[in-house]
Amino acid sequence: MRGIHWFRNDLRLADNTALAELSARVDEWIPLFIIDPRLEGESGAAGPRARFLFDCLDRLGQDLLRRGVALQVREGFPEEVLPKFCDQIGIDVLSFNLDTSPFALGRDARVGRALERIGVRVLAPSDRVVFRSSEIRSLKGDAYSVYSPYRKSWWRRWEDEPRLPLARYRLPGPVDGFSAGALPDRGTPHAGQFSVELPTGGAAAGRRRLDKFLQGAVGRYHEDRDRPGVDGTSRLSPYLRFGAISVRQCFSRALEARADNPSLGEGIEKWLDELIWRDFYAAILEEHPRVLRENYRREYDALVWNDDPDAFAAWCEGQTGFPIVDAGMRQLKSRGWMHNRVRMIVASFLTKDLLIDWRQGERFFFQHLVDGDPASNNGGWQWAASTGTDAQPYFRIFNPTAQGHRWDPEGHYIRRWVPELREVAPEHIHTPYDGAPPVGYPKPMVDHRKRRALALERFRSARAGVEDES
């Protein structure tokens, strides 16, 4: 029998379920990826995450040739281009790890159709998170709306039935006269927006990086996690978001970890807390795919947003005034990436102090991200917004100098993300204008306390007016 496993978000070889499940199936096979325009956005293959994606391809592609077998690429919609594919070299069973976003589901129940009219049985088990939204239910049989009750129940599921990486497989031999497949032009970065220095793709790194995390940080990942100027995080989630290393090896490895060593306990208690929230964005999207484009807490759909260009454009280059914001937004542009802590503070500042629409911000987070991901990118924005899951009220307004004084107090990360700054004394690097004005950088550009004091007032109109009608 023949096969095609279609990598997609599982960049990997090592503990991937579905090509596990293939590889028990057939005698010869061909891996397949698959460029779908649709996805590209408006970044292109120049953006940040196409980039890094285009490396863990690179670098899969040199490992599966290492094995015999050559990876094909090809671009086109996948519903049209497997179904030919599959019909052209008599393809017996194709494999892929599902995927929960509401895209990803409709594409692949037109695939499914597809190829269930031309013969081909199609292998789509569950890899991208522990455990999908349906594993984990309460005791009604209803889907969790507030992560705690959620993160009980996932450990619950978790003692009952841990979900340890695969054994090792044996791949099948591949398909002969296929050649390694060329990827496309990756274009040249669009001049100071897109030229950011990323990090290595591919599997190989992606366990270096959780080596040196569960051999150094972790120890102080509860302490240190919430300080950007210090590498205190495991830095793993553009991985994760591509599948370089799966989420069931960062588990296991931790355990193992804490096993050898329980005074690493409980940093690594709270590392796994974050994954289980990745777990969690994701079944709220699979639950809810309104999401994306509404507000969870529907009460909210009444909120007054500023349409304002200006101070948009403001935050997107770093020029607020308001230095762990400024520091947060050029990291961002820089690199792809940005300190979980700081990415909560600036979305807080868009969101409640320039009182602008959580969408705008999380549609310039998704261009940028090389770790964009749909769920977690939309449950982080829509909790900073209050209009998410988060059980804290809406009065949860970050300050965003007080913010930085307390996980900054130094002022490390902004003298590295912020030049203007760097010859500022350490008592007024949070208040710049308290001493001799910096050369170069803007005044804030609002009042937080009067801005604190407007969301308020938004939010209680919104719920009022809700409260109202009913």
Ligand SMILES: Cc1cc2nc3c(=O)[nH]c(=O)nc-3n(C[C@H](O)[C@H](O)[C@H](O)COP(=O)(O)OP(=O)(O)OC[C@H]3O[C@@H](n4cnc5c(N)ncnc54)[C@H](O)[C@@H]3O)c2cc1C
Second form
Amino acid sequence: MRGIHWFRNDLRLADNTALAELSARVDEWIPLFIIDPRLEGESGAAGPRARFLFDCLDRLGQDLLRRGVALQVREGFPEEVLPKFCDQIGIDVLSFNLDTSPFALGRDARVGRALERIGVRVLAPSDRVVFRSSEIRSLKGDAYSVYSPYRKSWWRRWEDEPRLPLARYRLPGPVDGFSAGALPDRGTPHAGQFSVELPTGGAAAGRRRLDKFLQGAVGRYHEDRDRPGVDGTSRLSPYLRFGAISVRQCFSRALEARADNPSLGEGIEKWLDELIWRDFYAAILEEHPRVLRENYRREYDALVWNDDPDAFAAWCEGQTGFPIVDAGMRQLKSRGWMHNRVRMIVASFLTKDLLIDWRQGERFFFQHLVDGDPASNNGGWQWAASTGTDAQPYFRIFNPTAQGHRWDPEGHYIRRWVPELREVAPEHIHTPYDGAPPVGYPKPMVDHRKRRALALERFRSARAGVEDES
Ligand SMILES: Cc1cc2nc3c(=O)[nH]c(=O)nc-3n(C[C@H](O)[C@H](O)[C@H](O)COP(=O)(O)OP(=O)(O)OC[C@H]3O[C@@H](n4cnc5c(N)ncnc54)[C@H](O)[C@@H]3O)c2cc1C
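What would the structure be for the form predicted together with the named molecule, given that what you showed me was the form predicted alone?
Starting with the chain above, the whole complex follows.
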């Protein structure tokens, strides 16, 4: 029997569910990656996420060559490439790991139908999350819409059925006649993307990062995770995004670290909580694919957003005059990554201070983030905009200056990313115009107190409209 494993967001050999299932069924195989032009999106083939992906792919190709098999890379629509390729080579089985984003589900259904017509069997197990939405249900059998009860139910399920990494499996032999080619040239980054400094891709780098985190920062994660000036989080999000490491590997390694050293317990518990948020947002998207276009909470559909391209441009460029916001936006453009606390602050600023539609911010993040993921990005944006699953009502409005004082008290993070403020005295770092005016740094573009009042008014009237109608 001959098989193909179609690599997508699972760029690793260990603990790969579909690859393990294929390996148990076929004698020889071909590893395949397909560059789908639809997925390169607006940031293009040279955007930060695509560059990280190609680095991971290159390293996966080297791992495969060490095992005597050559990764094949093709370009085109998978629903056209796969049936032709499978037919030419006489493939019996195609495996891939399930992706529950709406685009992937549609594409995979078309692939499945085309392969069925030529008699190729498809294996598509779940692998990307620990538990799928259908596995975490309330007693009534409903999907959850709020995180805390979801989390409780998630842990109950884990206690019944922990999802540990798979045992080692033997890969089948290669199909003869396929040699490794160079990856297609992806062009050079656009102007402005040259400076994006990316982490090293691949499974080995992901494992090293996990080890380093579990040997160090995780012990203080519960305290440091909100402090952007401290290197206190794992930075594993790009690796999880492309499956260079599996979420099961993260879970089991963290639980082992806790068993070895119980004093790490609090940090580890908090970290696992974040990985459960990842499952939660994947479940929300699977249950409600419409959230990619619409508010999760329909009562805010009547919200009036500002159409203000100049304000949006100032936010994108990190020129708002609010130091913590500007530091975050500049970190994003320079590293393709932003600290989670600051993601929440800049998202709140865009939606509640500038009153700009969360969809504009979500799209900008997606263009720039190396870890850009439809489910987590949408979940994070709708949470911050109060149109999503946040259990708190709309009056959670971050004060960007107070957030700066609280989470970056000495301004280390701000000084790192906003050079115009490097010389500002510590007592003025969050309100630089209270001291000697900094050179080349803008004044705050809005009055937070007034904008807060306006945001409350808009949210209230959007809801009142719905209540009146009902
Ligand atoms: C507006 C906004 C947009 C976001 N967009 C994305 C995105 O596109 N892709 C993405 O992976 N994360 C996104 N997040 C979640 C979070 O900011 C990042 O996962 C985190 O900053 C990654 O850094 P880390 O790997 O050091 O995280 P750690 O703190 O080490 O957490 C470990 C892992 O848990 C997961 N995780 C952590 N926090 C969250 C969360 N709030 N929601 C879902 N998963 C989480 C990530 O996979 C992360 O790598 C967003 C958050 C907000 C507020």
